[in-house]
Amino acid sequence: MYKLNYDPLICKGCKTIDCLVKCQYQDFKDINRAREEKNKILNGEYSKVLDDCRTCYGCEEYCPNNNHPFYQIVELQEKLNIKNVPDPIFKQQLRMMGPKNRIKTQSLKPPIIDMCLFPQLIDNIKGKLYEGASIIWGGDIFCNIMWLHCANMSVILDRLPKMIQNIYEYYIKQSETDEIICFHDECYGAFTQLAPAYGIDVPFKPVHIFEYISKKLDELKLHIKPLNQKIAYQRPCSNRLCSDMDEKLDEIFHKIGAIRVKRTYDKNTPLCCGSVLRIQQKDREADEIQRENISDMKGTGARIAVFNCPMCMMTLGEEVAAQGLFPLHVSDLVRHALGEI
């Protein structure tokens, strides 16, 4: 069995506390009480943060020594049997999204996108910014790291060394490259983060669709035409796995001339599209979430509404429509300055 890689020690000499501190749908402002709930997670004893978790991500990020608080949270949840999605909507979607045995080998011309298991947006991929690339997509590739949501980390454990494999060996031990483009930051994340946290071992290059994209950007810049738009960003739960990427985000618009607002819920303070929520039954907290995300959204006068994650896009799209934003995938707005759209 996998175990996670971090140090206590490190976690109980904190002075910060800043994976408690810093969430946003928990108020922490008494440093000795953050502290104190984290020496009970630390001592695997149950900690109100157990409950009160909205599954954001957010500590992952927050925390300045790597030491993983979100996947301790997470481990303790599922070791106390405390369950935030209800077991026959859990125990459906196992089912639903599990490996079907039907990979088949294939050599693939690079670049190979990975779509996860989102082939509703395959067609996304098309035109000057992916020409000539292979897609792949389905459950026996899946990453499967969405049941962090669903306070379960043994079914992580288990599905992601096998569908990390499966890549490898039906997709890139006869292909031309060893580099595989994660289209969603759950992959990338599961990849290059969570992956190496648990120590499972990656033998490919995994490439973030933001990176791809901006690379891209520089051999098709005489096809640019800048934009000049207000542009909205939904940074989802999952880019807090690669923060890094986001400054990748801001190559992107730089290049074609677009704008990212500043927002009160963006960079390091996004706040969740809601879908999590109501998968988790919370309903009323949803809306307001929402809400309070569109408002933010709208109040900064931007035109459009910008998703990289393909749950964000389908939970809020509609939403955002209605409020007079267009909503787009990074992969449309950027096919949009290169004059394809």
The other form holds:
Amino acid sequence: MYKLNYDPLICKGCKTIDCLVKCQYQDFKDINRAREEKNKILNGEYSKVLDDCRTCYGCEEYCPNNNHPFYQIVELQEKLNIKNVPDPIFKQQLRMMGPKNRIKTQSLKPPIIDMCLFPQLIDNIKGKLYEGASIIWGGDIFCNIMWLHCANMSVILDRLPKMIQNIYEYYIKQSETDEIICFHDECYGAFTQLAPAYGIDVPFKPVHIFEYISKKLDELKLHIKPLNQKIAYQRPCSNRLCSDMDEKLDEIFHKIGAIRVKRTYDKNTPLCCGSVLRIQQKDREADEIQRENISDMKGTGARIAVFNCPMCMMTLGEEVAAQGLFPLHVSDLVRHALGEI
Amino acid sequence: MMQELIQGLKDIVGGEYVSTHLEDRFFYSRDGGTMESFEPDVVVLPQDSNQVSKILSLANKNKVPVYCMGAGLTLSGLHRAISGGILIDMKRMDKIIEVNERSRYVVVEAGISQGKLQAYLKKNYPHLKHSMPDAPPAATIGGNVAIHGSGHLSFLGGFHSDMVTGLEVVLADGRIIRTGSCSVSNYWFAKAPLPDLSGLFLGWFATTGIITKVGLKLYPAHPLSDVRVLICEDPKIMEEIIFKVTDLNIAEDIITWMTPKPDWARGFLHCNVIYGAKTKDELIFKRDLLFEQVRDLIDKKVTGFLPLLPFMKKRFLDVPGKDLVRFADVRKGGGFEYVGAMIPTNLFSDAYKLGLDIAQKHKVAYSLGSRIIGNSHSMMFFYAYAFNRADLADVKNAQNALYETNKKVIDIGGIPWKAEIPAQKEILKKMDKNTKGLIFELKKLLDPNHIMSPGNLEE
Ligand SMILES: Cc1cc2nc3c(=O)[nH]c(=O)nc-3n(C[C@H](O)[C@H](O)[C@H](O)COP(=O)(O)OP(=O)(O)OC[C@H]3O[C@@H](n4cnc5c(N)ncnc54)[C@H](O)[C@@H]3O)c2cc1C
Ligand code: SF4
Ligand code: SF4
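Mind giving me the form predicted together with the partner chain, seeing as the form predicted on its own was just shown?
Time for the whole complex; same chain goes first.
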């Protein structure tokens, strides 16, 4: 049984309650109200936060003490049966994304790119960036942390250790590398932030796609033609479990001569792409947030909108394009700079 | 006598459109369903109403059975020449005669395919459309209205036979008659206010005449469309969802689907609500109305809208839909048949349970679903069973499952649609005696020599 590694006493003595005060989706300008609600959460009591949380993962980044406020919320939501997603949808998605037991032992050549559950973007794995890469994906290695959006931690704690073990047993053990390049922030966040928070062992070395690309660009330096393009970046929720990797993106942009425009909804204040709100049946709110987000992108004068999260890209891509911005995945942006597109 | 008849047919339509070849007769003797084959003696492909009229006069004089086929896609073997004789294939009669844009109707020859009409309207009248069934696009307009088909605009406009504005029909003795406004006026705008003679030919399995022209309602084709898919686990809740959603008049098409494959769908009931709009704002407005309609159930967390990404919606918005066609080959070997049953919408739970019980008992691969018709007065509930045609035991098993489904459907208060011959007999068994008597009298009146589709609508 895995237990969240956090210290309630630190929260009791916390002066800033940043986890709630900085929340973009709830109004906690009054720190006393924030403290009141936080105390309820710490005492395992109902707090309106449990209903109002939009599961943006933001507070995991805001807490200066690494005390996992969001995981505290999700655990309590589950314990008090506060559902943010209709039952049949949750159950069906659980089955759809569950392990399929189809994984087979393979000896893979590095780099091993873990596409999580998103085969739709397999086509992105090409060109000099990914020469010789082996691709892995599917329900048997799905990190499962999307259930954080559905008020459920126990499925994650049940499935994630098995998925990690699968990656190790079926792929890493007989391959020439112990590195897994995580194409999706969620996997990287699951392996490097959630797993340690619950004491789950990760017997391989997770590498974030940005780390990989940045390093690869050093090798490919001579091929780079600086883009000189203004880019509006959509920072995804899962990147907030690995904030240091956001700096790696700046490094990449610097190397390819792309300009990450300053916008209201980037860095510490990104906006949800809307997909989570839709599964939570909040379509109107999702519309509003998408409108706000895209108009912010447009307002910067950027002509390209760049995504790292496949889900954000699939959700926003069409609308972004309809509004005159060109949607691109980070990998493809880099391939532009390498003259491959 | 047969040789003389065949020569007579050749004189009417030309030698190349008459065939007595074994291969052709075999081809026309069957369909993709479970019914046994019956070969016609001769197949003939007329080009216009006059040729149909001459063929029927000739057959009537010689007392030779006549069967009629559009695309032969009912899967219940309705076009099979059970008593041999002539099989008329209508596919050469595929002209579009008139589109009345302002009154929104089209007049076509009965053998035109759904696909041809759809393509023609898309190209020449992109703001108009007709209601497409999910049948393969080769299905004909005549064959479909003749069996009370339904399709993508059936929530809006009812059965496809309800969308008929008038017919041209050739009777058994060769007389050509018209029903509806076109019998009085140059316009094919409505069946009203005249005695509704169309009813003598819709739902009769070609036992009263052969439809040669159809006036059909057209509807606005909106530039935008969307689909929202509600999901739940309890058929009683689905009944509630259907009631609520149909209370709101925004949908063009409402379909439920329940299937054990893929595994993630097993045990869940889905309801697709499809609607169109002129602008994005209108589309969102309709989406929000729909949400409000089922909000109480969403708040109880017993239903919700599936989070579909734009690329996922395409599959549900395809016209015709391809899901049933995909299902048709799950057992490989290409065998597939479904009982479509017309059932009042309030019996949704019973209809669903009936399907599950039978599928379990016969261990057949199944897919269940329904299309809500005309503001939910009824639904076409389908019980689709796939089988491997190369495996005779598998075919027999599916046949038994279908037969039992037909009987149970009648027991709960529904009526099998496009009923196979055994199911037709079951329906007649249950039918009010005087009604049945009238049906037989009318058949006799219109076809005294009993040449029209013998074997159908008989006890
Ligand atoms: C995968 C699949 C999906 C389907 N989905 C649908 C659906 O969504 N909606 C739906 O309605 N159906 C559906 N069907 C059933 C069927 O294919 C259609 O109803 C089709 O339109 C029938 O037309 P047809 O030309 O094949 O008719 P046929 O099978 O050729 O004929 C049907 C009956 O009408 C008679 N007939 C044919 N033409 C005439 C005429 N001109 N005058 C008088 N009688 C005539 C025939 O003798 C026969 O009794 C589906 C079938 C399949 C295989
Ligand atoms: S979770 Fe972090 S920010 Fe929130 S109260 Fe605890 S220590 Fe403070
Ligand atoms: S996850 Fe996001 S929405 Fe929820 S409390 Fe934390 S910051 Fe607020």
